[in-house]
Amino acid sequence: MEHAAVIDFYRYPPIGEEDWQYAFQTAKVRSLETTMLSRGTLVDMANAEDFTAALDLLGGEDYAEMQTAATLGDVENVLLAKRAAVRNLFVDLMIDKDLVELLRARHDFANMRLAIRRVVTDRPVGLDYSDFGSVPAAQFEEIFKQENYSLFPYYLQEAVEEGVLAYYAEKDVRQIDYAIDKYYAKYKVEKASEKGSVFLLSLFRTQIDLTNIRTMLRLKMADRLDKDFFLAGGYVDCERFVHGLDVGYEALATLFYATPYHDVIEGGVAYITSEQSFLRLERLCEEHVMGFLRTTRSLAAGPQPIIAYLIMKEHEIRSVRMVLTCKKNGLDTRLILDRLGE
């Protein structure tokens, strides 16, 4: 289903109506949200003297078990267990299992992208895939060995074909990522529309726009004019991103002034031109998504707060991993804060 690029909101798109089937589940995640780390805690961790001091700041929080972590390997094990627990809780709380499958698909497509890359470069398919997808990680290797792609769900069958054909057209592994991303963007927008999920449709279209912003700025940095890498289905027409490749950095904020992403563009471009880095752009894109997810707090009940909690908690876990990894490796505090946001 094609969507016209119409923006009829100022900053964040609509999130849909309440659903009182989820009254208990919403109350549960509201309680869990009170245990999430504040931005101040993460900033204090970034400013900590060293890795051990940063770990100490997690004491008494939802990450108390981290106090026994001595190495990055220990940290990773704790965080992986915590992420798995959050994902399992999400599945348990969701009544509409079709929405669970739609959220799981992001892992299926990420696994597919990795598997195809390995196959076309004659590397072992391996077993190190996300287990949160609809297809168990162990099945990827077996299916590719047998070349029996009919064992995949229909959307992955089509994704295999898209990815492989894209690679052999130019023998460029980057084409695999673009083909899979393009197909996934189309798939998730169509499925959200079919389900009538206003919230997920808004989330997915916003994610497509932010992906296109990243793509536009990375292409500009590399001085490339590949106009076919932009994803359809967002709120902003692909033509605007293509036009962004042709104008100077100083004109980009004006070009996107009438979109919800003016601040993302302006802040990201300023940092790119001064530091030759995408750190702040990545942070601003994440903050935009988190801001949208927080609008679900206006709902008394519904699947939206459950989905929002999953994504926000996953983001928190990634942030903790990022800060602790940087502290362990002695990365400059200013760079951590630029990525994290003060």
Contents of the next structure:
Amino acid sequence: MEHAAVIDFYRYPPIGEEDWQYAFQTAKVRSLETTMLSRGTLVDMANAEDFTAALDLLGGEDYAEMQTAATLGDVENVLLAKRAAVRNLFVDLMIDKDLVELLRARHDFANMRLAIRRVVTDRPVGLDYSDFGSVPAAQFEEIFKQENYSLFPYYLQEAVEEGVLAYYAEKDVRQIDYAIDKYYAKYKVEKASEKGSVFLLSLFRTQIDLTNIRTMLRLKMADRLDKDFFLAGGYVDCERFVHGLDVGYEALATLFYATPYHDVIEGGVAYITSEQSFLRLERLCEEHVMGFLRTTRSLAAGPQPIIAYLIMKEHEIRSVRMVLTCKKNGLDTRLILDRLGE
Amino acid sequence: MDYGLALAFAGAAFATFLAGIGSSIGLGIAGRSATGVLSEKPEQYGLMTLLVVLPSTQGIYGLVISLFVMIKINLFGGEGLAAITLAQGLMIFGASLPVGVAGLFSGIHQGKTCAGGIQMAAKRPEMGVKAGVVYAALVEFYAILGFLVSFLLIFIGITI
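The block above covers the form predicted alone; next, return the form predicted together with its partner chain.
Starting with the chain above, the whole complex follows.
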């Protein structure tokens, strides 16, 4: 199903209706949300004197077990365990397993991208894949070794074909990413639409727009005019991004003034032109998604708050990892805060 | 066949039936929300229970009106059932509806309001009574109006 690039909302797209089947699950998630780290804690960690001081700040929070972590490896293990626990809880809480499948697809496509890259560059397929996809990480190596792609779900079979064909067309590994990203974008929008999930459709279309914004600015930075890299299915027409490649940085915010991403582009471009870095753009894109996810707080029941919790918790775990890694490596506090947001 | 009496019986049944459905759905919603919070914060049992029981009142109002109808038609008296015309039966049936219909809808919506209050109390327990209970009580007001109208119609509006 083709979705028109029409923006009929002010800042965040609709999130759909309440579903009272999820009364228990939503209430549980609301309780769990109280244990999430505040922005203030993360900023304090960024401002902490060193790694140990940053770790100490997590003492009274949901990450208390990290107190015993002495090395980054220990921290990583605790964070991985925490992330796995959050994902398992998500699977347990979701009544509609089709939506779980749809969210798992993100990991399948990421695994697929990695596996094809390795295959076409004659490297071992390996086992280090995300285990949250529909296809277990251990199966990837076997399937690629046997070249028996029929063992994949239908959507992944098509993705393999697209990815491999794209690579051999130009013998360029980046083409694998573009082909799979395009296929995944189309797949997730179609599936969310088919399932009738207004929330996931809005989330996916927003993510597509933000990916296109990143692509546009990276292409501009590299002085490239490739117009085929933009993903269809977002709220903003691909033509606008292509147009963005032709105009100067100073005109970009105006070009996107009538879209919900004006602030993202304005802030991101200012930092790119002054610092030659995408740090703030990445942060603003994440904040836009987080802002959208926070709108699910207006619902007293439904799958939306559960999905939002999963994504927000994963984001929190990534932030903790980022701050602690930066602290361990002695990175400048200002850089951490730029990435984190003040 | 005494159609008047049949309608009065139907009225009594509907008052409890509809209001009871509203209460049970409302209780179900609020109860599920409360167990969700209690699975993480068992210390909030008292406040959660208060919010869960609120939607149960509609069913009680329905039952009380049903009992009034039964008294009206002399179900509990020793001299047999009252002789009721079709018009009187219809009036009793109609008088029983406000508590039933108001109970049905207000029970469901009160359950949803309580679920919202329960979730808010999970994050800010100090607001549990101030907002959670008070907002749910506002929904209750319309169940009380339904009860009042049914009560007045049965006792003042209908003479047998």
